[in-house]
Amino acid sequence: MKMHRSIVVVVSVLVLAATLNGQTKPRARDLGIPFDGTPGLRNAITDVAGVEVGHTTLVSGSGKLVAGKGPVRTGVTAIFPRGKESADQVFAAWFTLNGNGEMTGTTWVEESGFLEGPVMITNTHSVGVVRDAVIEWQMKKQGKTFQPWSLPVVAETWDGFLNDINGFHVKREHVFQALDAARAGAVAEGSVGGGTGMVVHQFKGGIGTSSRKLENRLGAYTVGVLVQANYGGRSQLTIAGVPVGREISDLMPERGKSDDGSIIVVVATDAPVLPHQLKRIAKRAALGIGKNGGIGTNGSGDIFIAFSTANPGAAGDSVVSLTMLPNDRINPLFAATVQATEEAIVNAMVAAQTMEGVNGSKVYGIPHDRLKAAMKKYNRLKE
């Protein structure tokens, strides 16, 4: 498929708004690589049918850091449950793996069980720009019918070994345009979005995305993720059970880049499922994380969203009647839940191409021939 984008230019920094997105990079079944489960018709977190996601990208300079000037390898994300055009609350809830990162509004959705709005991804040092944006963006939009209080969900990994961090290159424009850009359809991934300067496992990282579409004897239910990887150390990596990290133990980042770092999970269903079912859906990406080689060390932001577009209407001011899954029934969700984050991650790894940022640091993608090789060593490539 073609990739669509619009390409805007602002004070010099090249804006890559839009995730209309095809892929013209190979993913990581394209390599070969096999995965457990049956992805849905783009293996993206859109299969759900009503989400959308939008990315602005912002690349620009070289060289030496310059505080405010540059480098700049950053950006923001943008995940509606109901697309843009819809205010109307999706069953949600979150959960923490480990707790060094950030993700603005859980309070509200742990208590209320319900995520209000997008699920925005960005840097560390942008979450209050992006939060701020998102609120204005929402009361133009809703206009009179914009509630006097919002509380954004916005998540964050870090991207301060390739970008100027402490530049805050993320404006509201640029908050703006991932949301006006989110569409259905085939997401962008790699260094794209929130994702443009990540790095996951000592390889160049970012955004991934994956899906699962349950038999028709479950409920025909699909499941879809999105990450935003930033984590993990270059000996932990497997990918389909082999030890990649160790059979690709060179091309680590230039100039350092410690084996710490995070990841944000956004998880999706059409399941009915209730706050208290998503909770335990959510803690399922722990284990594809872990499945990829991540431990969740002690540096690392590990945190993840998920939510239900069943039920709508549920968050309205009369008493509604609900669908809801019986927990005996919840199992294959999970197993949903595990591979597609695990797909994800990887997919994140195949998209990202080798960077280079702030003062010459480099990190490497990680290169195809030589993870096929790996996969091929190890019986493990599918031909």
Contents of the next structure:
Number of protein chains: 4
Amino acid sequence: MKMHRSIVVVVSVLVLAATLNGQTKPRARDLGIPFDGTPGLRNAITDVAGVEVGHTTLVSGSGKLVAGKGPVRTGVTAIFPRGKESADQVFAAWFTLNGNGEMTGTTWVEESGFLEGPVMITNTHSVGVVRDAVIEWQMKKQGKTFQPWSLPVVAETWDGFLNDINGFHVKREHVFQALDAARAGAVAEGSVGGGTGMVVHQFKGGIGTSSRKLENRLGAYTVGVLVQANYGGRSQLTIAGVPVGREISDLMPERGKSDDGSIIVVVATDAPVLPHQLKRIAKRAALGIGKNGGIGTNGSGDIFIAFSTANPGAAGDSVVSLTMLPNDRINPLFAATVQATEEAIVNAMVAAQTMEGVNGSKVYGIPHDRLKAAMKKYNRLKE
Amino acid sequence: MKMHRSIVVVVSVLVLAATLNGQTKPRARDLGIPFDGTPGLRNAITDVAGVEVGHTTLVSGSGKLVAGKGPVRTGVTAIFPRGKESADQVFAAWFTLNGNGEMTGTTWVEESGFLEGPVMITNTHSVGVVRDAVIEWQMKKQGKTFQPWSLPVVAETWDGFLNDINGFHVKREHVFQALDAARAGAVAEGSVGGGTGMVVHQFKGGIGTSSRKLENRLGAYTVGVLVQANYGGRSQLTIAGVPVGREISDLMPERGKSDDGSIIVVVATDAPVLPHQLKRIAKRAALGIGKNGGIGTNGSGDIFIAFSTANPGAAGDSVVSLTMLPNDRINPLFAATVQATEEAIVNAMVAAQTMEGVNGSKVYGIPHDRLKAAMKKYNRLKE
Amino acid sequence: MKMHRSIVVVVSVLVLAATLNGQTKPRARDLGIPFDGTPGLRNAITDVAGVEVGHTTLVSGSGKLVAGKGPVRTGVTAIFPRGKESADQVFAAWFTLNGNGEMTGTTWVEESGFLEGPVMITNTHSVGVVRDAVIEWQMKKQGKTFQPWSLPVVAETWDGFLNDINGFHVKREHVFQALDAARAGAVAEGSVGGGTGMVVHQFKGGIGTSSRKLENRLGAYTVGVLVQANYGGRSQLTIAGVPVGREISDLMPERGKSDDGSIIVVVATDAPVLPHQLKRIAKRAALGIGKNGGIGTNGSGDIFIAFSTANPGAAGDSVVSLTMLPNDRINPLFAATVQATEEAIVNAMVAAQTMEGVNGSKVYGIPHDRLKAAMKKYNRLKE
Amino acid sequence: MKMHRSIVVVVSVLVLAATLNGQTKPRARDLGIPFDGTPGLRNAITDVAGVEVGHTTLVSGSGKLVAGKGPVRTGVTAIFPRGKESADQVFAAWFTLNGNGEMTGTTWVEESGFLEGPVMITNTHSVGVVRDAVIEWQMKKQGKTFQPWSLPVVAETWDGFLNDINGFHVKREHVFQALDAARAGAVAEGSVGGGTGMVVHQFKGGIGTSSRKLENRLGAYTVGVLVQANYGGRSQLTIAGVPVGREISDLMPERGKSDDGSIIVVVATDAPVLPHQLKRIAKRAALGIGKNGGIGTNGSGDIFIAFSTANPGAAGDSVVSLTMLPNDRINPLFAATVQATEEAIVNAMVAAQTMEGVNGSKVYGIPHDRLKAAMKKYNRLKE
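Take the protein just shown as the form predicted on its own and give its structure as the form predicted in complex with a further copy of the same chain.
Shown next: the complete complex, the earlier chain at its head.
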């Protein structure tokens, strides 16, 4: 079998960024889809200063599934709030729309109000290896300053429709690669990193990102969102209010694929919000998913984490000084979170291309021309 | 001043039902707005067998606000899960999208898994009088079988833009009236009961209801929703995916009215779901609000309660037998909740008519013709 | 019947403080009960600067219960974080050990992180009148600066064993009195205010308070606790590790009294802790109750609220500066909360005296001599 | 160095059960410590029919710490609700007293109300390998009936004071061994399984277990508890109300050891309680810890999970029939949980013996004679 000889291809974020995100491929708003709000410079989570993203993408083999051999369609993504060189913690909080999923480390996030390291996203059955590998990486990186224990945040969605998920192909080396590859700047989208084998509204999905930049009078804060999108049925798919799922009801995944799945949402902001305010922000990610037609199905792990890069040094060992945004001024952050989540999901779909996986399964990329046609039919195309 | 002599008019649900809901006034889907899913017989929360609704509507006076005198634009609404003659408890759970509001009794709902009496909805500053009056009513109604204590569930939204809210016009007698008036059948919508003085997306709002009936293969369960809608800014208003708020940007409330507010959602079902499953259902109400453009603003009390009329006698004093819907079959209830919440809000808007209140404040009812025109413009009008 | 003619006696906190707490009556540690930690000056919640407490105590009638007539054994207690003249909000959070009870306003506390007014405690069936009266009082007190709506925090425990609870004897005037009576300084304990008719571990209970002052090296912070104690069975009663309930198994309430009930705990501190940290502190109150033998029975409403008087002006309308205690230094506050809760409960018992109530019901005050004897028997008496 | 050549010794539960628990070693109540309530046959979690426990204990090397080499003092423990041959799910819920720890899988437990596999306990830095290995084991065990994804429940406490925790010595084979070794019957306590290197109240700790059997009139239900105890400072240690920590203030850990740490509590019952009731039960574990002096310090991961073996087949795919214990009858389960948690912790201490670990660190087993003497001094020794 060909697959056995295939080499696992590790595609780093740098290469991907150059090819995929260097304006050579259109993103959702390039297609004329109307979104509310004003994005940041790159319309990416990395518009929040300090945020770095790294992917390891594992694609190899084709044809019949042989557990442990492949085909492999998976990976791991790392998001650092303050960059990979910083061990400074950020305020954080999390929320679950539907909890058929895993995000490790959240018990301590909830208790302490802090996220102490990167957020990792991978496939469901590789959470463990990623978690322990993060500890090992931190230990090496931080040396003697490494604190006695670590409770990494690792989330997942299920890629077993395309990927040999029970083959446990993500290894600690792949985790190190994603961590080391983390960079500011453009973020590769679609079938990359943890999102490699993912399916959203029964089109090819994966990683997507977006951002919003608030007006100066609202504080000029940035909200950035990164999603690993893997949820939803076709018929529910709505984009910018248009029933796209009904307009494109063909091109369904081949060889089965229920409408179950999951979505991980990471929300970053530089606004000075405290943990209890970040929980409020994380909760709004649900509304963005809802706008695209998600309802948080029973089989879905719709888990969100939000962090703020404001207040560096907040995790000091003596009484620290902080700043806090008043609750009365938080609405623009709520709106930005809803909008950027909605757009990040569509960005994931628009970037991802048709992929074949285990046992000849196949998931189609959403056809850009038909997506535009649907917008036009409902008078929503922005030209 | 005229107002001082005006008599507080108590309009019972029966009269309102006859005039407002007796098919003489169109509801949202009568206007051709396309909603997903199949409603029950009356497209109302009372499609769930046993549910009874009663309103007391207080409207009197006009002109200048004199605290304690009026003008009065308020009321109280009672929803009984198993009808007003039953003291049998129902499984229940609650969820908050944004907690700038009150729903008393939820601590015990959360702990026990039971809702022990009616759900009441009124204005923000009348929660107390309603709460204690419910106890008094229960005491009389149940006589010697009344348990030693009661923790009524009373929710609110703020009607101070139109109503003399600091005049405390809801009295215990009004509460008794709403409780006694509770009936199955048609439910009055718009400016009635607790919804009398409410404002939604800066149009006149109030009480709205809707339901969904699942196909037989999905269990033939009914989900009914009743909302007291009082939230949202105009520009965010989206109906069936159409940016209605931008299409009708005039007819804004006169004499101020921020986009703050609240929404209470009551979800009823006859599906045999347990408390932890009802919490999942309650959470989905948020997605229905989100579809209409709500984001759970800071000033909003977006609080939801869901109950199941299945499993009568569950609150027994010996080990009881129950039935439970498997989690794997809960998705249609999730979808139904999202859909019915979305439609109930629009029903509230469509039913409510222009109202003037304190100090000449005025809120416009959404004009039906322009709403239809907006649907048509975006190719969403269902004819 | 005598009762009918009896006058409701309103005993203000000032008088009570003079007679009860002016060192003429012993408190728990005066009896030689060993408690851990160092109390503040008054060993009261008012050791936290700014905190003011006011009680209205309603005692009248005796003999047969006639609903609406009496006998009356109830009241209301007000606790202001920054004194009754201040409308400045405090960071706050709440926690429930067992939720068979009510604490209104907690949804907004949870969402906003702020407690906006006083904490009120009364009987179960008077929560409503107290809630609305607080709004009325705030409106008058604050005049034009009163914000458009208020969501008061009102908690309760059930005094129906001694009190005509269905007579609704707490009136708005009594609420105003308690609010106006609030003072710094000594706090009356036992059968006063909201605690008037309460029963704890089947001895007479009610209001109790205690505090802890941390060493300078730990920040010199103060933690103050006030409880309204009305929970627990006799056999479980443990004081300072001694099985007091087994040592004094007689003197049980006459004419019935189950071991159900509730306890409200209010924790105040001047340590600069944020809302998510205050939730952690509130949670520790459960451990103090547990030490005295409480297990949070099904019929009990064991609800706790914690607030911090640090960070005045935190609820501003532009970005505010705050200070925060690091999590790594929070343990002494945890220990202080456990200790002060434990002691406050015992203080309530030691202060409360035998009381007769409706239909000849009678609850004994714990006999001080036998309590000391029990301590001695187990080698725990501190002389 | 000797350590390098040392062989990792895997001690199975069977051997340990024979030597440690075959009545040759005393348990806490054998020493005359008075505990409330009546234990089940073995005073172990396995008194709940169906529950099986397996340990893998890893002890090797001594002397200087060389990361990856040792010394090794760690392991892994598996608890199956219905035995390792069953894939039938159990109702479950979890609670956190202090969340400085990890218990994976809890998001789905919370959402679904079900625990789908075993509960695993290990050291902090081995959670990942254990998690993924459980999936692999389930896949092999269940073959074609294995569902597409698994979200294992894996908890931890930190053993880095005695163990080379950054050496990642727990391997997937060790996990398989613990899973395969799971048995009903006696449960090894002390320095075994996940508890091998643990420290409690600065004495040697680890695994402990206890149970309570309710009277027939209360339903004859059993509550079983298993703890991995690794928390607390010496001075706080209280046993049966006696300040043991002050009585035995010497024998402190050698070469440092803060009072931080964690405790995992697993509560099993055969009472027919639903998920929301199990959450209530899980919460009571905190009170058992509190009785022994725990306050849930900031550095502690005090995380509890409770499950019910009643209602087999509850996770069916059509509507299922269940039984439910009324809330009014839940108090004995609360009391049993508090009592069994309290006793399980003391059992862990009494069973564990002095251990030396990395870099000459040393933790003393609590001396039985001095523990008895302390009981006697405070008139609490049960003879």
